[in-house]
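Given as structure tokens, the chain that follows is alone and in the form predicted on its own.
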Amino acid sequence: MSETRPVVVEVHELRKSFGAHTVLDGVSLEVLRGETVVVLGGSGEGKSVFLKHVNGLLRPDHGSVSVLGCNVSELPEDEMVGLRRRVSYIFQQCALFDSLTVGENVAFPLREHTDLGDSDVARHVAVLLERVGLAGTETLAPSELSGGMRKRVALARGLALDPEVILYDEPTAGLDPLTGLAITALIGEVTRTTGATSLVVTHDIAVAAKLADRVAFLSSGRFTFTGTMAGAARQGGDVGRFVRAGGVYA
């Protein structure tokens, strides 16, 4: 790994089981500051379970998770609040509050974690929505939005506190190809302009090809490959077949 950029996410020998079912069986990964690592793998392989450990939403049965120098696997829940201001989690299903407007959804972290007044909050919300291509949508309800628009609102809310690390769980799931490409481009633009470190969980090869500095392929509870997308496409076995089946690499 490069010595010029610090490691901001470090997962060591992570194991997690639910009952008798082992999902993660000794997973290790390091992510450098400003790097985008895409976690690939088939459905049900534990990609989202892995991501939830990085944000402390799940605790490991064994092993450790460190984010921005904090030992997430041992950090008390009341001390997680400060870390989660620096680490944004973009949920697969967006997790918008249906009882709040678009503007209120985006404003939620600002109201919860800052002392900004109403006018400053409104100004920040307007800037965030414009950034994701949804200027002027503050008064709409989530039920009035398309799937792609909901993803954009979730991203705007996730950027509200200027996070240092952004975790994306299947950011293009359920979207048509053109909308998926637009969301992927938006994520890339966010990474370039903020310098945030990104962990992206997906099974979409086109998303990985456009975003990944490196990929980590999860299979049978372990990362069986870490490296570039081009390197993954040259692999034999499940890794190569999975990547080449995406149609991006012949």
The other form holds:
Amino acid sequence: MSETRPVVVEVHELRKSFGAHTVLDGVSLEVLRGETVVVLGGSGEGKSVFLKHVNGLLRPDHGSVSVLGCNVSELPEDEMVGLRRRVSYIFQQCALFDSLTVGENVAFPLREHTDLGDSDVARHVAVLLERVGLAGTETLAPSELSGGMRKRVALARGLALDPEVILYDEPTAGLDPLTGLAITALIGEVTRTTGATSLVVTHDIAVAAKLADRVAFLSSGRFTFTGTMAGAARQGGDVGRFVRAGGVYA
Amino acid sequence: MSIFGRLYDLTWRRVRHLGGVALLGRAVAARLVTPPWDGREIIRQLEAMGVRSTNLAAVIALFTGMVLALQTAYTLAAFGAKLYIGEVVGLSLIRELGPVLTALMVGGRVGSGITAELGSMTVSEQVEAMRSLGADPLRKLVAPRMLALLMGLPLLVVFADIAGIFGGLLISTWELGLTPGFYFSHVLRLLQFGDFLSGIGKSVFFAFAIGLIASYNGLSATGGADGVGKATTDTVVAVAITVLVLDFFLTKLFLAL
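Form predicted in complex with its partner chain structure, per the form predicted on its own context:
Complete assembly follows, chain above in first position.
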């Protein structure tokens, strides 16, 4: 990893509470261009809350979040549009629009942010769906899809505008192991072919082992470890136990 | 928590709720008057909310007109009110009952539908997904529904007025032996264009209130299916109360104009 690459995501002393419950208590992290950083941690540790701060879906109580040179924590919502064209967010529940078909879901960002005509949009959608292994599914409704197919459609929609940063929230949650492996492989391929910077939130050690250039371990509102997966596996305490419990590292 | 603590907590929640509705109202109003407008979505919502509510509005108004005619004829028979059925039915429906009953019924049906739909989208992260894709949920989701309500409810009120007057006609001719010509001449005798405008004017305010309450409850739904169900119930109750309270103040306002 060349350390001369620019920092794309910079989170500094991020704090967030909901009522009396402090979820993030001074979290800091830097992600370099083209790097894949996996945020590990147990359920309810605030991994998704952290990720939602990166594209401004949540505002910090304290601290700053900078993405692609924009100060997300201070940018007004209506000025966030330009940044969100460059940063994709793949939701844990996929968040496909129920009232739209698969094709319309994938076309949504294209229609929202480009002047492409109907035929060009349809062509782009077909290419994107083929890329995620779902060619010819344009007319299906999201309710007709399996969990793995929904993840693929969400990924296709997320790739529509060629994002520079892709945020994945629990990409294999709720999937069987084989489908989980297929989605992980697809994310790896997308990262390789696009060169996008990726921030992946998961508690799945297999995903982290396959994708991570670095991992950050979130516990009690703080990153208690940042480094390689192998380094995390060698750690004592919660970090080492968590990583070794995944069965990938002895 | 002490009783004062609970009272403070309840009051504070109500104030926050009202503040949230007011802020949403301002944000939505700004989007209603500035392009772009999604014409296709507005027409889809108009069909879903307006066209599919016509039967409901017509049946309610028809029977309200019939009951009004019956009550007027029999209750006020001693005062010779039978001759004034046309005036009573016409004025009552067009000034008051048409807009209020249509708003209550359609508000319950459409308002709960909006809350359920937006609430489901909120708890399944679809609204956040829309934001993350750089789209404005207020413009994409709330504004088309609001515009459809603002256009649809006044039209439904006109439709209900006609159905209600027709209901009065049925009773006047079948039960009371009046001629249609006599009935209609009395319906139109005291009615002024201002009465019609006051009814339509009320329905515009009702439409905005219904859309606002329903959208706010939908967008602030939390906690899965249970939360969506609770938000939907809240909408039905809040719409009914708001329509009746608003009607009082609008009646005062329009009478003063």
